[in-house]
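To begin, one chain is listed below as structure tokens, in the form predicted alone.
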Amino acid sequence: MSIVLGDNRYGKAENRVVRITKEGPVHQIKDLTVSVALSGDLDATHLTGDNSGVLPTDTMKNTCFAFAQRHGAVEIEDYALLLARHFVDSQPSIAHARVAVAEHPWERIAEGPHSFLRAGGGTRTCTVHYDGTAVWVVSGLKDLTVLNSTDSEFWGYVKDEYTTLVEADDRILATEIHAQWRHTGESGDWGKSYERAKNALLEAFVRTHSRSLQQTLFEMGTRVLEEVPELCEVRLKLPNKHHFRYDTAPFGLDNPNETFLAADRPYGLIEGDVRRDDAPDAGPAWT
């Protein structure tokens, strides 16, 4: 029997980079979490401890901050592309870079030029892969909590000896949207496509009379691909944030679907991939 080294990568995870762009008294803020992972001709460091091909992870951290300073408040996809290309093109031992960025949104307080409030509209994300020749760009968002107080049903499901769930023809549907979408090109108006994709997700959630969260997931992914033609695939993860009608009868009170117990766990988790039938090969985009 022989033992061999399999796939491997290394990097610096969750660098917290905040870049303030100062235009006179008016400031702009970019608040990012940046993770870098590199792979390539790195067998020696694992097998013999030879580090001659290893770029220190501390250097990766410094590069993230230096590029933020040098390039300013660019879109996160452009920032990730700059980093990925730098690491592969400048290091002979590195063949592939994965750079993932999450942007934490801030809003101005009362139109103050330099006062901000952490916004609650979800976290923008992107992941870029570069192998020296080809680029794969995946954008998205996470932590966007939404709720429909009606227009949601759930009935007609399988029942066995362990089923206690009561069928519902009018229920709350709430979830926390985690969505990623794959671009067909290596460049684009990233900010515009992000806003259009986010709006499409929300429009589909609002307009779908839901008979299951699975149905809503497919409608959301479909709407994104219809509204943003430069995208070819959408992956969604939707936890079902359950709300159960609370029994107020012991208190002499009727509850016509107005007062609920919000249960944070356990929860149903619905995941799905919606894509065009002619979507190009994903390569390592989802790795």
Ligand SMILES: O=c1[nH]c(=O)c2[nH]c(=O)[nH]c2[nH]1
Contents of the next structure:
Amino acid sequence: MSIVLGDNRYGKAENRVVRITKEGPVHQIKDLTVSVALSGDLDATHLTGDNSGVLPTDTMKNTCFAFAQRHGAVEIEDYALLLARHFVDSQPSIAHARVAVAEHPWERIAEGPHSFLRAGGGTRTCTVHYDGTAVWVVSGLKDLTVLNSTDSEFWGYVKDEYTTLVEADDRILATEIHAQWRHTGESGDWGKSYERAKNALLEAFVRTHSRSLQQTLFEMGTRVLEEVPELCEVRLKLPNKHHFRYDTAPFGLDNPNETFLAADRPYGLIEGDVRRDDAPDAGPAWT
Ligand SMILES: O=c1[nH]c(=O)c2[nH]c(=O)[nH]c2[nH]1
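Take the protein just shown as the form predicted alone and give its structure as the form predicted in complex with this ligand.
In what comes next, the whole complex appears, and the chain from above leads the way.
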């Protein structure tokens, strides 16, 4: 009996590529998940540890971002064709490339030239508490993902011996909104107040020139309380969905905040309550 190597392939899976196209103040977004798998004459690396035919998966990742920057917001089929041809035609050891691209749709948030809402997201929620006497109605929404492709800064923070974060005067700000709001009364037009609270959250996200997600959180909560007087308190949980500008300088490409790596974890998690100073005691309503 002898043992032989069967089918094999290797690559970089699920590169999260975000490409912003800027036409003056009006931005477009292309949000992709790109997986590359290459195969060919790769026996040596498996059988003897000879890596001379191995294009590193890290290089495949760089290529995905470099091609997004170089070719812009092309159709995903054209982008995948460019990548697949590149890997096979440039690498003698590679005979076959599989490039799979998923495009995640975003909608523009009303009037915002650089504000987007991830399509299909957002779940309306409510929790009611009743103890035989008092009633609390807490409404809300979750999983509503929004993104501003500019008008966000983060600088002036504490720096200690472990700080490597570079100050940003223009970054992407993206979050998945989880919000709950407490009604003062126990009856009302719940549907209407939901629409007004949701619109207030989105309006504040779009209109705030953000110095931090914490500042945006307070603006969002404040706008809800201003627009929906029957509410007394808003609780927000906002994960900071980090988008890192990809450094394409090593490939001879300028990247003026157009191509980003969308990281899923770890993420900053910004949480806070915003309330009227005359809000009645919540009792168990938040538990
Ligand atoms: O808006 C932000 N708030 C922070 O507290 C923080 N921390 C960080 O690393 N990035 C950010 N961004």
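Numbering follows the first chain given and starts at 1. None of the values given here were measured: they were computed from a predicted structure.
- Task: Looking at the change between the two forms, work out which of 95, 144, 50, 119 is at the hinge joining the two rigid parts.
- Result: Hinge position among the options: 119.
- State in degrees the rotation separating the positions of the smaller rigid part between the two forms, with the larger part superposed on its C-alpha atoms. Value: 176 degrees, smaller part relative to larger.
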